[in-house]
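Presented as structure tokens, the chain that follows is alone, the form predicted alone.
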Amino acid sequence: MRKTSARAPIGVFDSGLGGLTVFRALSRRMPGESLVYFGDTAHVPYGSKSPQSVARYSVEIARFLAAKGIKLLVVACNTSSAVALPAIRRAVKIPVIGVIEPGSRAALAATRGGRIGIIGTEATVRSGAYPQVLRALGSRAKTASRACPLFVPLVEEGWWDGQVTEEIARRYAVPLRRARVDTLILGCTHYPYLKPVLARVMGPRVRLIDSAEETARRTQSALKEAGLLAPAGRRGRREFYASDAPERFKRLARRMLGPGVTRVRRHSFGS
């Protein structure tokens, strides 16, 4: 990191729109930082793919963003963070931050009774990444996990609320309610789009944990420790890339981030 300019951008990627929740948190916390976002819309969702495919896509994107001169990479995808982080770190010579440890720390700070629920893609839940990190952090909390494979397609379609979305959420919530969880980790960066629905389904006593804010704090701390925070008083630039259907991505990204999303470039790779 010492040879990198503080003016260099931060790279952020996800399988699609989900990582924009992290992008937004980074923008709000560090408005002077330039950000480059990549949404792998050609291969979304990652949760139903094999670990080998997820690792291959993730490494391709990491190398593409590294070639853009980024100073740090945020893997704003729980599935990639769960199964591909070692491969990504071997592939690029810049610091890499995932979203699972920040989300786990936030959940431990929030839980009152030590009953933590985890919802995520099939791959993230199957990996056991969240329970493993929670144990590594010294937690003895009881966990209950539930794969929610329909949530990512709903978000990518822009169906963030409504009767169909709520009925699916209620069905997914049954084992979590039976487990009496008091804290629920939204273990996919797409899921914060569904917060109003999930809050209704889980009830007011369950705290919803979105890793975006904690990941933004972790990123800021890493840059500060390395002396690489962007100079004060500047406004960072924003760049967006998608591997397919950039106009559709732009339309939904503007719904999330506002009219500042003026251009999304297409960059395809792999098969």
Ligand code: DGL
Given for the second form:
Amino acid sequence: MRKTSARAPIGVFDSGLGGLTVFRALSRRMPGESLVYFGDTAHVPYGSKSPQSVARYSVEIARFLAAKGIKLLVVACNTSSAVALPAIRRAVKIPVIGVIEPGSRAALAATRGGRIGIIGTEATVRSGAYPQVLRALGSRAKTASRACPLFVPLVEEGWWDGQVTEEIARRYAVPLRRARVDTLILGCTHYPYLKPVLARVMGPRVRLIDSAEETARRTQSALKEAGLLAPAGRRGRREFYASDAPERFKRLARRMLGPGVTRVRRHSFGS
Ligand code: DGL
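Would you mind generating the form predicted together with the ligand now that we have the form predicted alone?
And the full complex, kicking off with our chain again.
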């Protein structure tokens, strides 16, 4: 973390609105930190793309944010965290934090019966990243995974609740209920938008794990260890970028974060 200043912002990115769940957790935990968010709305959804494309987009964004002078990068996207973390780390010289390990730790702390369900994009589920990380953390929990490709478009469309969304969630939940999972990892940062629906569908005995909180905690301790926490008593700045349709992004981001989202700039990069 050489040459970086504690006043520098933290960079956060996702394919679209999903990473705002992590952005919100970071901003609540560390109101003094400045944050720069990038939503890759030109390429959403990442979940149905090849690992090569996801890595290419992720590296472009990481470089763009690094050029803005960020002190740390939070990859607030499970798909990128699952398939592109090594490429991102090679591309930028700042610390990079993904969401999969923090989410896995939170699930291990929450599970009572050792039956962990994982929902995520097709790419994340196919990568096997969660079961691998859980095992690497010494877990012997049984896992059941399910890709839920319709969830991201529903969230990007603003359909965060309602009958159609609930019916889709109910169908996706069938194998997870059958596997009698006691804990469910929301392995995509878009899914916390659907928490009320997912809680209804899974029932009160299943704990829903949203990695946002745990990721924010991890970010805070990484900055603390490096002596890079923002000076106390200041209020952080917020900056937003989208690779396409920034006005649309702004409208939905305000629904999530409130009227503080006053401006979203467009920044596009090669396809
Ligand atoms: N929110 C992202 C994730 O956590 C990406 C979803 C997508 O674009 O398919 O996986």
